[in-house]
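First, one chain by itself in structure tokens, the form predicted alone.
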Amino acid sequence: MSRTSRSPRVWRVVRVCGLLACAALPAVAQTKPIPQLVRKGDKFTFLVDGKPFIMLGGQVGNFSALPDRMEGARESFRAMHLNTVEYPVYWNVIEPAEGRFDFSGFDQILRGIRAQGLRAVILWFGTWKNGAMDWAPNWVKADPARFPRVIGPGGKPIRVLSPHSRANLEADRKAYVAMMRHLREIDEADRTVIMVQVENEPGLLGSPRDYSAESNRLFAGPVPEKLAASLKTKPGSWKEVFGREAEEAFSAYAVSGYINEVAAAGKEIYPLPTYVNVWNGGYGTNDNWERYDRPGETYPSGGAVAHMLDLWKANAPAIDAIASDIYHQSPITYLKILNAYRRPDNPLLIVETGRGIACRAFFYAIADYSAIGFGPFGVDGAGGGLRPDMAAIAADFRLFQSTIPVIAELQGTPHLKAAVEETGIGARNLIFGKYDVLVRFNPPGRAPAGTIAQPAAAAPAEPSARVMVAELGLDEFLVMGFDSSVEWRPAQGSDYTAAQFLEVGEGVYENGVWKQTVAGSTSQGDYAGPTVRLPAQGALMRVKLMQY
């Protein structure tokens, strides 16, 4: 039929249909928003869905990340309450000869984690993984001509790839590339991949710098004008700026580019957010620290450690956070490196930490220092199920994962603060609008923490209680944690004498809204102010109150 041929009444009909099937095709085609990390002043907010969303991960074991393992490992990320599984991808596996790629396992174990209706970080093994070339293709390794390593301070080649060689470089992003290609195209409707660590823990393990002689000609000349300019320093020499840090600085500079330009290289094929891990080092926080801490003997030189940040900021734009692994056991030492790397410019991320200390310094992380995200090293232990080790930190996330939404509104804010048992501290007061907060640290069966004459059969082997409390409003609170009370007054110096609870509950927030499931209970004794108790297996309370 011509078109001069069809009356008004069918071209309406036409036209009605066209602009129905048009606008119903955005809908059809529209992928869920890519992850980003969102900087509003010093407060940094990680969207994944376009929803605030704090990574409650778990990493898996450097060997791991293979499909079989990684099904087995199933309810060991369940049993860790994890919504979030961060797992390596390694060069060697994915580019076994030059140019020739193989996915299929790096497909598999994608399918798996997002049929278990979880997010993945993953973690690109290249060039670096712990200071060294481990997981490099045999085809680079065995081409030392075309693909140099480090000449260590004895004139002999070390196991790391010099940061300073085209040819690594190039290897390396290309690989990078292929495989950001591929996520985009089997991932891009699902987003379950939503961050990328390029390399891991970066740097040069055994030697202060590359000593070859390219490497010595760079040194020998000036420190590059645009970072002189950056780090707002005068020109000179790379030993006149930066003294005795002068050959770690210059390799954190070789290091912090050659990574940049493999992560921008990503980021223009598939831009998800990117972050580097950092072996920590330097001024005392090396965890070898009965041995001189030097870069390149007890940790990686070149890597993103506290002293590095500012060149690392400065030389490495694509790289969207620094995200140091903390295995120390001291509580001052872990809160020190806390406050290094929670930056205006650096949204703080930790990826890999450990042992006792992590069950509280996850409290401390996320409700002081405004942590996007928490992940333990090691969750696919104990043959499937959870490591003992880890049932601390899996109870943390039980009790925290329903709170999200809630808390990470509030994360930055003077309305959400941690109390954290320590060795000594048996108490702690939380300072609010209307109201003060005592929490007292009350393990069940062992004398308070920092009784003098405490029987050694009853000294506690680590300490256990945590709380988080969060100011919902004028008179609301949500606590969470384990091991304690947490008690209400008015704020010293208001004309109130006294507070009582009218609401008190335990339960859970269902879609954002709160869904009391226990009945709360109450201590309103003549000389006891409104008091919740946290038993050992942990409790989230909701509680309203008033002053009189």
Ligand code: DGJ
Given for the second form:
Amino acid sequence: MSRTSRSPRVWRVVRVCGLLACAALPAVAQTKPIPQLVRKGDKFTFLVDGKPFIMLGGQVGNFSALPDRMEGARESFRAMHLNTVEYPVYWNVIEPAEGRFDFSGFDQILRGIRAQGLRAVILWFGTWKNGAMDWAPNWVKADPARFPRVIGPGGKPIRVLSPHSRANLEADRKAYVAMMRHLREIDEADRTVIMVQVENEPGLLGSPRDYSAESNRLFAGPVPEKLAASLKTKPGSWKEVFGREAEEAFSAYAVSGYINEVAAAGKEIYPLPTYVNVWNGGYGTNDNWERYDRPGETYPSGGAVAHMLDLWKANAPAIDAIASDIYHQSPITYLKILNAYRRPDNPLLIVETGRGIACRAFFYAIADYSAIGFGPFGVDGAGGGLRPDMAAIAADFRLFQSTIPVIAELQGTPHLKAAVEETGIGARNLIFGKYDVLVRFNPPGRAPAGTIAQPAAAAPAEPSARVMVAELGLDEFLVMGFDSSVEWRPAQGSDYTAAQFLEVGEGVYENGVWKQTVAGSTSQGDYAGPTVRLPAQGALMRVKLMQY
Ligand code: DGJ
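Mind giving me the form predicted together with this ligand, seeing as the form predicted alone was just shown?
First the chain shown before, then all remaining chains and molecules of the complex.
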């Protein structure tokens, strides 16, 4: 008889986690613990209020982080089922004149988010926003002699502050530190803000590197010894060490060092987790074939793109996560990026994504890549409601939100897996300890997207089926998803003939405890195996089984 010998320890933890959370509450209210990213082995856990947290984020539009607009977006946040709002803090708004800070709008926005019971991630639009300097204050923009810009290949300044300038760094650092100090004063007790994005899609858009006299001198010199040692390369010039990527690596070194100093100074005041987001680029990450991919032209040079990730990790230890923005629609490209950014030294975090594939990518990201957070961009774009193109992601978040304590515990273990429809892929078999779980992307009446067979209903242009299966115990599963059927069989090679339901029900978790809201029939699967159907609007189900 074939039985698994895997330890059910993690399952016990999952079952009692709700109880423990209550038991651990101190008798006297204390300051909430600071949010933290904790690494154990290869697994990262994001602790908020001391408990595992998965960020169901939504980023507002670039011009939305003003008090009245944020107030007007409340309904969008609710309709999206967010637990976290991501929004910018503009350098030119908080420091309109050098050394004079105005946090009135900052406070108002934060109070509004807190009143909604949501968490926040603030995005520092400082030196860099999409590889340019557009959100720097006018006193910086207007004084290029003091705050030098990148000199492009044609010898002329471009719309980017130079990462080699100490004056630029100091001005940004002072403002960032002032913001972090103020944030600590007004939010330390509540911990509304749980993470900080330092700059936005940094790098040099318009030039592979700075061609100023000072920068030319540095580029002609050797790669700093410490960097070469961390990357385990031979010493040499930038060209000798990095070849074709020399200018990009030179910029990445300058940009990552600059941002590291800004982030480290902020952490000295208020050590919240930090991350840097990325305008993607580089080999195989571009599915826009009308363009080609060159640093400084189609994406900012010096950002933490996949092929610069080792360098960034070595040179920016004050940054806890590198988070690629993913707007690509090809599943090949999307998964390639998830693969590149989920590393033993980097948790997967997606703070900007969107459209078609994103609702399916959520399942891959959470179940197969242990993402600590997922956030579509532009959630407030519908004039106060739910953007139609966000409805599918909102449905994901609605289904998923109550399971966070359970799923966060199972991430990174073999007990959590996703099955996602892609064009031409009609089913997936997920292998667990005692059972093979067959997920078919075949809601009644239609074949999977992109297949030849076309029954009654035509396949939708965009695949829609997506499922997450969590093994809660040897004979117990949590299943959530859309547009699919899920069937259990004894594991291949075991001596059992078939599986049978003992309990089936739809429900939600309340404070970590399962509450069944709709009972399912245990006789489901009379003529086939035990099967549950996940409808187009989605369902969260728990099943208990036996084998005979
Ligand atoms: C990526 C940037 O990081 C965002 O701020 C925003 O401009 C989006 N692109 C728009 O698609």
